[in-house]
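As structure tokens, one chain now follows by itself in the form predicted alone.
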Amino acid sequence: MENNLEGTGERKLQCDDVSKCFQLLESILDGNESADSQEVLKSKLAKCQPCFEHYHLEQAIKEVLRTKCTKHEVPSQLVENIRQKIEEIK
């Protein structure tokens, strides 16, 4: 079975340069993108299954972190009570 099936519209099963590709994908996901890198990404995702999977996994992780790991305001009375308890323990 051939790994590079670009002519048939299928993605290849192995990446030719995993390290370089993953750096590009993570850079774009971090917002460090240019028009050229966006085009390279679009082409890579269309042709390379490992890059496609890594991109979507990283994108999902970043979305979970962005939505679930946010700062929530704490009532000032709660903060004061915690500080007071800490002082009492010292």
The other form holds:
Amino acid sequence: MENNLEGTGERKLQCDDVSKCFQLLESILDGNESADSQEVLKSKLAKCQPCFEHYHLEQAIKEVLRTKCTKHEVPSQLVENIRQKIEEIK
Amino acid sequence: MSEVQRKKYSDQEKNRIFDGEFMPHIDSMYNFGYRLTFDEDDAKDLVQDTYLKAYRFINSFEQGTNAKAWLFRILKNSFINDYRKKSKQPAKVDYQEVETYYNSDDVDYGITSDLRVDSLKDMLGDEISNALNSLAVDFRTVIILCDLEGFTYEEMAKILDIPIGTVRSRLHRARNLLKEKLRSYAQNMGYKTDEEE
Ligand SMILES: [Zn+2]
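Alt. form predicted in complex with the partner chain, vs. the form predicted alone above:
In what comes next, the whole complex appears, and the chain from above leads the way.
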């Protein structure tokens, strides 16, 4: 029970320090915090509704950006052109 | 490129570094170029220039450091110094203006969005790409580097030549702008937003 507060509605509705929390959440999400920050993350998400919502929205945006953004294929001649130019300046 | 040429690689080493550490990133490099310029030829030119510079200045590349970040920095500098100057189009947002206007560290983290996770998942790649592409280049760039290419804040700071605090605040601001775009797409497309309830 203690470990599974997700969706139980027991989170507080006001965040104590939105700037500090959101900045930390984004930093964790972007992989810039150490591994032990996962514990901090867990407890924040369990206790605070604004943090919970912010984290999940940011996570979803990051995910759709990574998976859905149009990727452009490298034109076939480009690698060859680069190699030719390099040969010229060697 | 102002780094001192610290040591000389042999021709063999140069080729090995170029093929083994630089060329594997051509896909990311081309896509970065394309997302900056929205033009295939311009992107090709940028990438080609970048690789030529990378070869020419290969002695200032430290083996064991992040080659991809090093290449991205060269491309971004080429874009600012060469491409933007040549381009007849004025930059959408003046770089200096962005710096002074958005560099303040007290970014408002209190802005909440009524964009929903559900409606995001229904969106198409084109809609996501259009939203990203509609951002001013400096905001677009931090999202590309962080979310699409997975660079750390520290690497981004080096690529963009800005302090880490500025990386954080610019990224947060870029994300707020992106959310606004996505929210208005969601509304226009009839996806769910909280506003409609
Ligand atoms: Zn909170």
